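This document opens with one chain alone, in structure tokens, the form predicted on its own.
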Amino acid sequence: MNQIADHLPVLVILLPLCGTLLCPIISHFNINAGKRTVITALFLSIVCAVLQLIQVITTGEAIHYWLGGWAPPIGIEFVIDGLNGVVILLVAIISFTTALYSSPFEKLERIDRIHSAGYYSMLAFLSVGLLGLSSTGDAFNLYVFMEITAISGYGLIAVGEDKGPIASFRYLMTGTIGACMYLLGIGFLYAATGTLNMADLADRLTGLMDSPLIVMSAACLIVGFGIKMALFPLHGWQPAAHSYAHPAADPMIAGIMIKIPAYAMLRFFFCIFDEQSHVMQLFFNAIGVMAVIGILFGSLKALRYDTYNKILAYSSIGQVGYIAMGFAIGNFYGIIGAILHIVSHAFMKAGLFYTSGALKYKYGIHDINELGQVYRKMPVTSLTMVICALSMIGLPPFAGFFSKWYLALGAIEKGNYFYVAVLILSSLLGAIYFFRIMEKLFMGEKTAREKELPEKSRFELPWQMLLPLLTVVAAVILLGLFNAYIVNGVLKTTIWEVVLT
């Protein structure tokens, strides 16, 4: 037992590793069995986070893994802390509740063995990717895992809707961009230091950080994280991804495949660059100009649509505004609310995805116009809108009430009224959109009608797909009850030791 929990931080990563390529191989004899494969491994990848969280918060050291036994900075490390394994869980939970989700499409959509083989394969690869992005302490091996991150993002994009292809070509292009910037970036940091281990590279940046070269990389960090996490004026492919990839799996791709580059980027700068250097003044400049701009951007253009999933997608570039806001507050109680809306944004979002694809599923529905009386046959579908919604325009005491009150204190300790001001006006705008389509499921005229649906359940949805939307209300709830547990007994030391040193 204690050689497992020695390995912990790969096992999380080589579960669904292990699913990946299992699935097509057991889909060849059995169609059902592939899937189960994916989705225990999934599961069991939680059980490995849980576990890794637990011993890092009883013994309050971060948990070093050296691959093949090889130290850094010649080796390749994971690093798990408080706050990484925060976001680990995070990943994993919204990865297994994502594929048990999909189970139903699969039977809808009378799809063979190869395309399950394939879906299921892609999906466990996105959760491998995300997963060695949230783990490792290496800037190369964060590319690899990125690059992993985009193929398999790309092919769960290409098989959703009929725009599907064009949007995953289209992000296809830009995320090519992004990636080749990021590693410019850390090319310009191996040049002027030698190393590509995270820990290793803040050490030996002292006395370097106003050099040309490292000015340029972070411009090019800057641009490579931002179009990974679709910051303005980066989005550009995010749009028609999320409203077009397949509606199973546009879940886990809106909730968690955006946020994890912005956690990655709140690393990089935070824990590798000198925070009174000339190069993060930049930083917070630039990256404040970009989140303002961004909110009220996504936020006025989400008032223009009536599509369901159109609303969702401009919402999620205001809302990593947000995120980007509290790195350029900068401050403990900047950071707190940027890591607090990474994990309660996640939540959110990934809700109301798991509500439009239920919507589609059983209605067909796209539009919010076709949402009148809905709630009367899908009682659960509609409390989880509601309470993901009121969460995403930030009322109490759901998660997504604590992170903006977190943003506003860093803004007011910090003198910075206006990004307060900000705070409310978007609030403001995302009631506007979310009480819009409350109005019309509730208060609509009933126009949808049920569709042919290939087995009959006693609940409003099969229970595959029930389970995950019941968990992201239970997250939304407790993650604000509970927020200042998390701070005070899981974040705030890392923040402190780590983050704000």
Contents of the next structure:
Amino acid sequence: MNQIADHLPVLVILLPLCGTLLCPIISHFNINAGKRTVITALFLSIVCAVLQLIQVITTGEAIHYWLGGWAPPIGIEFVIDGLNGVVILLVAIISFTTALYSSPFEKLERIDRIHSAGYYSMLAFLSVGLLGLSSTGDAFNLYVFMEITAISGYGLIAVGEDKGPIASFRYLMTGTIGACMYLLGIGFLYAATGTLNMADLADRLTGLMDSPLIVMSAACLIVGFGIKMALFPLHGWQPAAHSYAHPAADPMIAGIMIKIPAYAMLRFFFCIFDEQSHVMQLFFNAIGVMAVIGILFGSLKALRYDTYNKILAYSSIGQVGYIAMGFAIGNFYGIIGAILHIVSHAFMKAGLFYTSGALKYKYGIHDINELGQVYRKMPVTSLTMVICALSMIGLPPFAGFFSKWYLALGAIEKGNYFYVAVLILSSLLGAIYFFRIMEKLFMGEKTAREKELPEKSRFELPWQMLLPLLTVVAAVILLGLFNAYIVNGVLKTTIWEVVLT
Amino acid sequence: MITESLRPALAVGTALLAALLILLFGNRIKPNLREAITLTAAAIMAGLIFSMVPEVLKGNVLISNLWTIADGLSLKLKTDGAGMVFACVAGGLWILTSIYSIGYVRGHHEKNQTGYFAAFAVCLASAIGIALSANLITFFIFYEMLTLATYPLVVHYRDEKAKFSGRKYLAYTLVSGQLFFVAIVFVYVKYGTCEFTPGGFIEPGSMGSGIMCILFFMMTIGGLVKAGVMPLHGWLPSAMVAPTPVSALLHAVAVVKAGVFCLLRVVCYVFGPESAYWCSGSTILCWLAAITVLLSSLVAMRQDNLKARLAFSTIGQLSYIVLGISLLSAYSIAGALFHIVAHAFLKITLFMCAGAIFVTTGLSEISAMRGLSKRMPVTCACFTAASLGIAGLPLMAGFVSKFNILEGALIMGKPFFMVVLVAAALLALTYLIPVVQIFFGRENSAATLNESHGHGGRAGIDAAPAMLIPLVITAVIAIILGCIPNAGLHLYDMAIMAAEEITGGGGVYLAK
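Pass me the form predicted together with the partner chain as well; I've looked at the form predicted on its own already.
Shown next: the complete complex, the earlier chain at its head.
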């Protein structure tokens, strides 16, 4: 047992990887068994993530796991502290619920063995990539995981709706540029320091912050991460990709695929670079400008669309801006706000895409004008939509309010009132487009629908779809009410010791 | 003496639990059982609140320190004089409005009754939460909850008109709520605390007076909007499209009173009279309130729709309370607090009468109600009594509070506001008494006597008992409180207690 406990950081990633590799083989014999392998692997991954987070909290120090026993800086290292412990758990939970959520979709489309195996393999592979991105303590290893994420992401977007392949191709083009930029960035860092281990990099960079190499590297990294997290003006690929991806995989793509690069950005700009240096302050200002324009742009664009997914996608551009704004604020509360927003927005946006998928699954609804009176048939879906939407607007006592609270606290502490003005303006714009949806849902006329699933079960949706919806509702409420326990119990020490040093 | 107690939290929790139960099972169980949930919860909540009154009168403070809601701040409820006055009114009136609601929605065959009762319960939970909050963040959470829970009630009919009113309501309340939010964060960063302190924790001179004035209005705008102080009153008449018990709840108990209570907390417990006066925020507030009192009465006179007339009357009466608070003397603050009570009972009586008339006869325009007293004598009598009370005639609850506010203006040496107060009381007579005259007029319009109107109206004498009994009770309470302000729950004592706490031992606090 102790043996297993020592290997938790790698098991979290290894289990989904096994799922990825085994799924096609097992699916060859039994399509359901292949699917279940992936779901089980992802569930075990949650268990490991929980155990490892508990270990970090109880011991109070970070876990350093050396892959293959090779000591860093030569070997690859996984570093798990309070901060990424939470992020890893988040990824594991959303991966598992999304895999579970996907299973009824297949029955609907009656897809064959190869497609099913491929879909689940890619889903698990996406999970591997995201978990790896959050665990690793090695800059080049991070690149590998970033590519894993991207490749599986391309696949999942391409198997989506009719326009999926085009959206995927566009993402492929932009995503490759992003990855190249990242590679260039760490190339510069390697040239300057001769190491790729993150902790080692941080040590060797002291005093080097003004060197042109580092400035180039930081610029490349902003573009690289900016593309991956769809930060304005690098968001071009995102609305199409989020709108046309496979409806079952969309919650994961929209919920966490753009958040984890944001987390990686935090690691680079706060843990590796010296955030107090003059150069970094300038970069943070640039990030702040991108964030502000992105928040307003995303919210305003979201007002224009009637397609549910498009509204959600543009809203994500704005919400990613919140996270970047937290980095730009850069003090304790700013970072807390950014991290809480990574977690809470992941749940909220995944939840909204779960509802979007459920609407497509049951009635084939894409357009919000077709939502009229759906709430009578789908009360749980509607409840999820309402709670996630209220949380997105930032109304108490839901999770979104508290990330906004910390961001505002950080911004005012720093004396940056402009950011606060943008925050509340974006909340109000959010209120407009979300209340517009809710108005249609509860007060619209019932319209003709593409399809109506015959009512077979007692519930509005199969349980595999209801469970993710309820998980998200619980998460958004609990994260809101008990955020202080995460902040004080897990994040506070890590942020003071690791991030703001 | 400060004691930890779960009672304040339980009072809020009961109503929330009731809302959850109604929402979950409301459509599966019989309506009678569903209404039983509401009534049981209302009774338990009222019992819990009333049981805390003796403690508060003894000077004890009950605190429910629940859990840390954000870094460094906890979700905390506490009983103090001011909060208990509001909580008693809201808790006591929930029972009566619930009974009335049952009569109304059944008599009128409303749709979506389950959602209606659930939202009603959340509104009450938030109102009690607002009353008992011990710090700004708890207050804000309940404040926004109230906004959200009221929205489904405003859009109850779900037609174009309701949608429009709902949007208007949200636009006013959400924008002001966001400004309030920023102000709270600012105060927390600058002063390191969010706890309500009698007399305030913001020191005059701790920042520039201009900045403080801006902060003052960013904080009070939430209250100003909900209290319908002009020019921020636009949502209130529009929200009249809602069913009448909702209007009664909005205009007499929960929303608008939460608005004035918000002002009280901000002016007296965050800024404190000294700072409020120093940054000249309270002076501006006085003028706004005075203008609203006068203008709203003039507008009310021109309304033919009974509910609309009552809505403008509400706007005026609430500004009375705002004026009382912003005069900053112990008398006027006590008067303002007691006017929360008096106006609650009086206005709810008036709205219940309007609703009873509508359900029984189908009439909503005043001009069509000639001779109504023959058809609905008890309702008309209660309406008359409450109208006189609103105007502030002696031996009615409205007199006690208005007299105190007047005394406050006298002590502060502000003769102009005394004139305004007296003029407004007279104006209240001019827009309510004509209604009474029409009720008791000789001629009978065809509609009132001959037809037993649609809407499931009854042919017998007066309204259905479920509507009639609550409105008689509220009218009687209003009269009792006018004769013996301290009857029952000692609300008057608690109001004075709170006022003395704020101004530091009563008497005059500021010399001009």
